[in-house]
Amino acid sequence: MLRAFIAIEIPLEIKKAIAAQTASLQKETGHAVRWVTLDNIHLTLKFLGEISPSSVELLSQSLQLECSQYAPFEIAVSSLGCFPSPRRPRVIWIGLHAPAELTQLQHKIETTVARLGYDMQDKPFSPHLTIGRVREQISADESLHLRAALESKIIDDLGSFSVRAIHLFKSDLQSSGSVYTSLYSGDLGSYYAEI
């Protein structure tokens, strides 16, 4: 079985900008947060969980069909936030400003893979880049320090990028952390290119 998800890759220059603007925050928060490595920052559209290797081909075909219906679009990257709230941060994220096409595409992917037997997401889609996860066991002092650090940090405009493909990734858990490998890439706009 493969642990898999569907996502948008983030260009290296955007990842480097995120790293530069969050470096001081990462130092301040110490070991209270597990920071996502640069290589693993991506925009998740659908987490599939465990899939059989034999289902990769069908998923790839379905993904290409959906991708072909959408022209490439731009996403702007800026701001810092956390889920579920600044008072109780569990996930630290970078905000995205995207056109309606992103939400439409994500919804189409969601319903398409649901027809293939995968669970539907019960929460509304909220585009963001996860950059850190707060550890379960942190002291009250660490929690207060983390909250203060998050509230004082302002993230400026980090640039924008063009979304031209959607990827099916597998995730391998290794001692150094998760390693993501693209199993398939579906290009956006192939329908438009044929007209």
Ligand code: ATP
Contents of the next structure:
Amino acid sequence: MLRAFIAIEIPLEIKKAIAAQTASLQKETGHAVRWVTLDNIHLTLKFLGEISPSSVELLSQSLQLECSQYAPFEIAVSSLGCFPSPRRPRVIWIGLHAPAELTQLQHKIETTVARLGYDMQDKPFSPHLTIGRVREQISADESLHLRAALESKIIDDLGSFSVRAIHLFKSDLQSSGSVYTSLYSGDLGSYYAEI
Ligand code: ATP
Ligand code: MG
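Compare with the form predicted on its own: the form predicted in complex with the named molecule:
Below is the whole assembly, all chains and molecules, this chain first.
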């Protein structure tokens, strides 16, 4: 079995802009947060969980079919936020101005993989780039300090990028952390390009 998810890759310039604008926050919060390495920042569309290697082929074919019916689109990146809330930060993320195309594409992927037997997500899609996870065991002091740092942090515009493909990734947990490998990449809009 392998751990898999469907996601959009983030261009290096955007990741570098995120790193530059969160460097001071990373320094201030020290040990309280496990920051995501630049390589691992991505936009998850659908978490599949454990899948059998033999289902990669069918998933890839379905993704290709869906992707080809959507034209490439732009996503603007901005803002800092936390799940479940800034007062109780667990996951620290960068928000996106999600165009309708992104919501439609995600919904299409959700229903397509549901037809293949994967669980449907009951929560609404909330597009974000996870950049850090707050550690479980932090002191009350560290927690106060973290909240204050997050509340006072202002992020400027981080630019925008064009989404041209989506990927089926596998995730391997190694001693250094999770390592993602693209198993399949489907281009958006190839259907239009072919006519
Ligand atoms: P790590 O778990 O090592 O901290 P990670 O969460 O980035 O790293 P995975 O757990 O393999 O790595 O997750 C891959 C992607 O799927 C990430 O975007 C993660 O947020 C998302 N994900 C993981 N588990 C779930 C879940 N139960 N529901 C929804 N999305 C999930
Ligand atoms: Mg995880």
